[in-house]
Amino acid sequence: MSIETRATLLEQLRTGSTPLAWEEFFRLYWPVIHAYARWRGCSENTAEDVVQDVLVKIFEQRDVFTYDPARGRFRDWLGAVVRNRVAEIRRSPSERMRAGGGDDVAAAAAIDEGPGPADRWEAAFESAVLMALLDVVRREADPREYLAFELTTLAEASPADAAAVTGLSRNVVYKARRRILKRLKDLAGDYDAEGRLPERVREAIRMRPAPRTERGLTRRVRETMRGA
């Protein structure tokens, strides 16, 4: 997704708050927030709470938030919001108990002393951008051909297996894989500077939470938006 597209989306969020804009926003940023919260030692329950709380907070502050198109400004602001929310939860035993326990406070404390949370936030953010790029490619491509690409390039299946699942011929699988990977690289730009894009996308996929978490979060945030 281009910077211009992202700016348009955020401007929509500030002014119109259209449901579609919020859906897109959520789709882009919830994995970042979730991955960071989990890295900071939050349980699955608590991480989901952090996602919901942060998105609601942004929604509530939409009138005062002004997007600056200078690269990284929104990223930094969002990072600060998320780090503050996670810190609040760690300070509040009642919050941890409400979240069902399982928060690894000791691990989070150890992380505080290691290489900065800011670096980890950056890594989580980069993962989310790669997932957003993959999402763009997925929506553009024919479903069978996208699945052939995903199975061979990201799941490392054989072309024969991908052909069997998709019903495509092996030749078409090969062509689809090349074409879609090229499209992904074109969109990724600087993210492919080291030529490791498929590997980095695979790493980003591994950071995604389980499908049931994704469904649960999608539902919770939609309900929150309806009630906000």
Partner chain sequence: MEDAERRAPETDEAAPAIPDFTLIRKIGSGGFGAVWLAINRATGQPRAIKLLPRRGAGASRELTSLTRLEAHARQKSPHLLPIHHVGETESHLFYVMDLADDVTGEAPTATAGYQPATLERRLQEGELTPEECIRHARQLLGALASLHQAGMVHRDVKPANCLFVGSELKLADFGLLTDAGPDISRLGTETYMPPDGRMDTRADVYAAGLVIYEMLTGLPADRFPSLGPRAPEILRDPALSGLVRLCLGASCPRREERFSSAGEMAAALEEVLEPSGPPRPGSTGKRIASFTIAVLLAGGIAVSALLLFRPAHERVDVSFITAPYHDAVVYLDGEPAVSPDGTLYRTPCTVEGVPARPTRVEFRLEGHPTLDAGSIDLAESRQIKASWPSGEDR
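Having seen the form predicted together with its partner chain, could you now give me the structure of the form predicted on its own?
Shown below: the chain alone.
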């Protein structure tokens, strides 16, 4: 499955015609940028700096949002921007350590094994897509039934334990798990290859930054955009 940035969102970002467009763009893409920076060895503080730096760069270059499919995927352009910014940090770790009050950025310079930068970007993007799909399913479902699904499928709790927590019968827990998982698979398409969708979603959840990180970044980016 391929989830591409909608042309309408890109146009709204370019013209500034819809204030919520930036909010939506931030919500969709900050986890991808943050996850990639972390996987490349950046500390938490430095990963947040990367998110802010990249978003400011995008804000300043609005012409990039003129949608032209012939130029390729937007996600590839964004990936190049993010990889270049992280590479700059890896080349100058001491400068970032002073700016960040002691970030352990030097660890980033030692990470040269495993998947290459492009593969890491794709993995980060995939993780964010799965989280976005999970959010769609969560908003569609009954809250208690979604909790039952989360407990049994993602937390791997027993149906009896899920029934005790949610107040649902075990029969309803079974039905909710089956129905919500089917909906997630319908949305996920190729992400369910080899029947590994629940496992891949669990991994994406483990990699998602803490809520306090999202709150802090949201505040920082809003303040930066207001001053830009």
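Given the structure is predicted, the values throughout are model-derived calculations rather than measurements. Under this definition, the rigid core comprises the largest set of C-alpha atoms superposing within 1.5 Å between the forms. Positions refer to the first chain, counted from 1.
- Once the core of the two forms is superposed, the Cα of Pro211 has moved 3.0 Å between these two forms.
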